[in-house]
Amino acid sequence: MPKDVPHVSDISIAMLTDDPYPCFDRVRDRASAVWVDSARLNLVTRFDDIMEIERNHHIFASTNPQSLMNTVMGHSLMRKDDEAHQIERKAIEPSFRPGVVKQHFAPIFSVIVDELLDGIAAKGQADLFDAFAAPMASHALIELLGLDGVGWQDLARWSQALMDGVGNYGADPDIANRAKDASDAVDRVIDKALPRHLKSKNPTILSSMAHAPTLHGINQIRANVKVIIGGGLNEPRDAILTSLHGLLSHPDQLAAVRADPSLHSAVFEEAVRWVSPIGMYPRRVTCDTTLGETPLKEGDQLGICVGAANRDPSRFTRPNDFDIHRPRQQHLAFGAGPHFCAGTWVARQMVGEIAVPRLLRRLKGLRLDSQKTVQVRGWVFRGPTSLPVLWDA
């Protein structure tokens, strides 16, 4: 435990996984950074403190030799700063440009959504995690990346294993082994697909990286693909489910969206604020400094809890409520600063413009199944793990 930093010893990983928000409230009320024994990190939960960190990446660095992400995925752009980060970010940007997303990928996403809905529309009931959100996000990511011969269930399993590995702050060996197996499997599918993209340039992410003059070596491609498989599947999947959970739990807001489909953009932004799919990421302190009222030492490890900042009562009125009518203001679901999520435009298109609107149009009378329970879990990554619903088939 770092000296002079407030600490909490009675918050467990299980408590954070089940419902992190009461824990976040305790930490936020205590100090700008609080050492939590179970997480082995100084958690930062206040909106303004996180903005301060993102404005000063020379003091609060993404580059971190101790990062679990480096161990699980390799040294990706997410754990680099300055020129090293920019080189790798520019290598993937061609695939994420708004025009490319709207003109090339959005029609593909629409076909995926329609085919999934065709398969369940007559059933009248489903758990939308397995029946829609997970396959939707997986199929879309396979197309974005340009992978060959990969089933959506495999990609979903690999993504979950990698994300569990990155969030394995309790050092569970079974989680670490599953993450290693997933990492090896991703390496194999990259090696299979890469020759095709080297021969023919196209809008996919693998093609963009294969033809980037600044990338040198397969390990850069492998590490960054694994990062994208994690966030690029987890985030839209969970945003779809959280959007639907929020609307179906608030019939008045659902009615407003049905009457005015232009509100779908507000639904998406409120959903990722309310339950941020990527809830925490690490930073490393590069020199002795002070964050708010908390002294920090060189080498201290920080957990940047954007899931907590997005419910900071100093920033948001009634922060624990899902409210698509709240005034539009900046949230941190996609981070901030140089590491602002490159896939933001993809997620907004996929979830807010295509997946959720089409699902609500197709599944008439959509409602929560009152005989079953919605399950939401996680704190490093958080979202519904089960969303049982009924509709009028």
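What you see is a predicted model, and the numbers here were worked out from it, not measured in a lab. The term rigid core refers to the most C-alpha atoms you can superpose between the two forms while keeping them within 1.5 Å. Numbering follows the first chain given and starts at 1. What changes on going to the form predicted together with the partner chain:
Once the cores line up, the CA of residue 250 ends up less than 2 angstroms apart between the two forms. Once the cores line up, the CA of residue 179 ends up 2 angstroms or more apart between the two forms.
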The other form holds:
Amino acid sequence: MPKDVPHVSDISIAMLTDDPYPCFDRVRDRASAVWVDSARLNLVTRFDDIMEIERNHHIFASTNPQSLMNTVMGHSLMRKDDEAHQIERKAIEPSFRPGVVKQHFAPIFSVIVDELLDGIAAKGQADLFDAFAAPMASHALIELLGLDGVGWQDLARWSQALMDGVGNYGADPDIANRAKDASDAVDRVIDKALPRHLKSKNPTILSSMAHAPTLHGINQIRANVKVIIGGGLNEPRDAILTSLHGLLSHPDQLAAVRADPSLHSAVFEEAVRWVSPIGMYPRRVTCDTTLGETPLKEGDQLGICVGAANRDPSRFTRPNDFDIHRPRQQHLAFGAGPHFCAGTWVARQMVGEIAVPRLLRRLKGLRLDSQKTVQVRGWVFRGPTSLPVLWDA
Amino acid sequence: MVKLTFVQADGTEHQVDATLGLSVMQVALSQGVPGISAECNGSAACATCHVYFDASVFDLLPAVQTHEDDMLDFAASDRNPGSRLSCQVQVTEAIAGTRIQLPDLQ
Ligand code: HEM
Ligand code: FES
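Could the form predicted together with the partner chain be shown next, to go alongside the form predicted on its own?
Once more the chain from above appears, this time first in line as the rest of the complex follows.
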């Protein structure tokens, strides 16, 4: 006989934000889905269960009438299923193809990285969050989208405001207002850039949307641009910082990549496994079903914890260790199934092939600043919030 | 149902009954054939469902679209003239009895 979904009331949001992994371990040991009071979700933490969910998107849907994301950003492809999702996914695909990224966007990313490094190389010290990773990811996203006259701080601020709005379960009016302002600002920059892209087709995301095989309405374009601004900035930023944090705290592995740069792709994959930038994303149960031994009811809200699955001891040996020499193996940092990250190849090249290798080559003797501490925070989204380093200037 | 044979990089063979209309990737996964990862479960976004068809069969398949073509260049094992993403190829009568070679890395 299946049992009910177990409840846990002694895991707080503060515990999850500080270090989610011990909480994930408890939940994973307990059952396939566990209701966590503070998160107000049934958390799913086992690798195989998440694969099962991703292979059955009719039972575990992304469409969600209650989603705050729809209120804040409009109804984007991330909260659609089946054909409605496919139409919008196909529309953006041309900008995200690995060959397009490599030929068109990689040279642009390289220039961005080198300019940022020119600006800090003589200093000998920096917090790489503000001095490198955040501006890198923001400049890159401006180029990918095809926006004109937008500063990197603007985009970073809008991204944060939108994401805060999506997480505003307490209905705080200030957060809601800031999200609305950001949303309006994004609409204005889309309106400004769109005529140029309509006139001449090019590899940017706005152009791909403007020339979609199935004509898009302005609201579809707006919602999808916002979801990409919300989800395409923090993740590569955090992946850059986590890669560097992993390497700098494991000097033997740093020496290994310096000696053999072909290891950089393994560094990237291991970094996003070790501390997955998106730790949790939602799904909704569409009919009564069971997951493993756990019965679920129509309407149940699930929190798919890929950050936990990526440390599932049944899949990964010594899962809490950062180890770039692990055997090549599937992880879930980009999800799986129909919503598998559209930006996977962008992130691989931006972070794994360009930002991290170029920074290590340029900043000789790079090391953690032992006088300061590295902060890592978050569970829905997780990454270093500061990475103070020194190098030989 | 038609028969398909998957040939592993080491030569091991798995003959399976494939349901018409499923993708070749879905057939391999549902029948427990190893050698296909399919990390994106058929979204044509991961290139970890790469397989090789014989030239004679390749020509019977619907043409490779731009997106798949781009993605195949980034598969972990080298592309050859018979390369396809198995999630983009449907089981039809036309490929009954085919031998499908798997790469050594996905
Ligand atoms: C290391 C960096 C990144 C990670 C770890 C990551 C992770 C993810 C994950 C887990 C999902 C699935 C969410 C779900 O199923 O609900 C996703 C979806 C998505 N990601 Fe990423 N992402 C990254 C970078 C990017 C970048 C740079 C972009 C765009 C420039 C991007 C665009 C998207 C889009 C558009 C979707 C929605 C796809 C759909 O609904 O079909 N991502 N990402
Ligand atoms: S399963 Fe990912 S490309 Fe085919």
